[in-house]
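Have a look below at one chain only, the form predicted alone, in structure tokens format.
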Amino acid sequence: MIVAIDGPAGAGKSTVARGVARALGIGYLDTGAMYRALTLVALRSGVPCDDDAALARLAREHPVHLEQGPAGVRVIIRGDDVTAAIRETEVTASVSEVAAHPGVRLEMVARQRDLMAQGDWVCDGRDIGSVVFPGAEVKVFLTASVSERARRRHAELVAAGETVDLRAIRDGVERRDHADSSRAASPLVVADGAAVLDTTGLGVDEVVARIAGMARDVTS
């Protein structure tokens, strides 16, 4: 069974997906994660994020593996622990760009189909439903008001230790809303059969109980 949960910047995906792995008893696959650690190569190594055929090969030659473990996932690349740095500002101010690439999309979507081929999954990401994973049994697109969204992206930060502006973020949410909408490879649209699911005002644990029991209905 796939569970794919698609949805904007800052809606709560990778929260709720991890949640929603755990109360199903499955595996959870961090599209979002590949992308940014992808971007992050690319910024170490000088690539330059505009450059869609370099960073297709980029993704090529280096693989993203995705780790489950007690504390989580592990986003592995080129053999180092990427985990934390993948949420550094710098590259979700790129990862929009670096993901947009039909180039890099074509690389992605592959080694995801690869990892969903086997096993049971929950996925969030921009592009399960509706591009990389169609034949979901149970898609949902989450949303929140942007506001919303900035709140949480400023508080997981601010819980990181980075020092940063509120109204920045709400802009830099706004712009990757648009980004990743108007791209002309997989954008983010609401995937045919899935249900919308408004998470403003919502708390984390309802939301994946919502999701579970879709996935426990269908099954059942």
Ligand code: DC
The other form holds:
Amino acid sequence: MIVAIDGPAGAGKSTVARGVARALGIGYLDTGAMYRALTLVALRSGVPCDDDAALARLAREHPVHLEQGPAGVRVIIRGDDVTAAIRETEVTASVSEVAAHPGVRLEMVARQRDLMAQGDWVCDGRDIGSVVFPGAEVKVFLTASVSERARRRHAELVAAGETVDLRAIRDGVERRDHADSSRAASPLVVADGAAVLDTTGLGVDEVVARIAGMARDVTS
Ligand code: DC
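Counterpart to the form predicted alone, namely the form predicted together with this ligand:
Following is the full complex, with the preceding chain placed first.
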């Protein structure tokens, strides 16, 4: 079974997806981490974020490994643990541009399908229900108001010890929404058959319970 969770930045997808995977006892694939990891490698190796062919080659040469550890999923590239580095501000600022390239998306989608070819998975991203697994048994489009999403992202960064301005975060969220929704290659859309779930004002546990319930209904 595949549970596909898509939605805009800051809707709580990864927290919710992790919770649903735990509730159902199945694996979790964070596809945003894959695009972030490629962006980090590009920044570190000086490959321009507007060069589709070079980025696609880089993705082939640096496959991302996601290891399920006791403290969550670790993101590894060529033996290097980049779990924390892929969340840094520079990566966040460039990842939408990297993810917009068709050649990059082809590589990533192929790898995601490979990784999930066996077993049951909860997978979150922007195009899981629409492109990667249109046949997913459960499809959810998770969203929340821009202010709520900016507030959550701000709290996350403050908890990680960063000094950040809420207004700047809100602008960044709006910019990424626009970039992710208006790109030509696999824009963020509500997939056919997806249930739209607005999490503004809802607790994580409640959202997890609803989605886990949808998955149980499908398998019962
Ligand atoms: O969910 P996130 O913020 O970690 O995602 C990082 C970026 O990657 C975001 O700008 C959208 C992009 N992305 C994508 O285009 N397709 C996916 N399946 C997952 C993420």
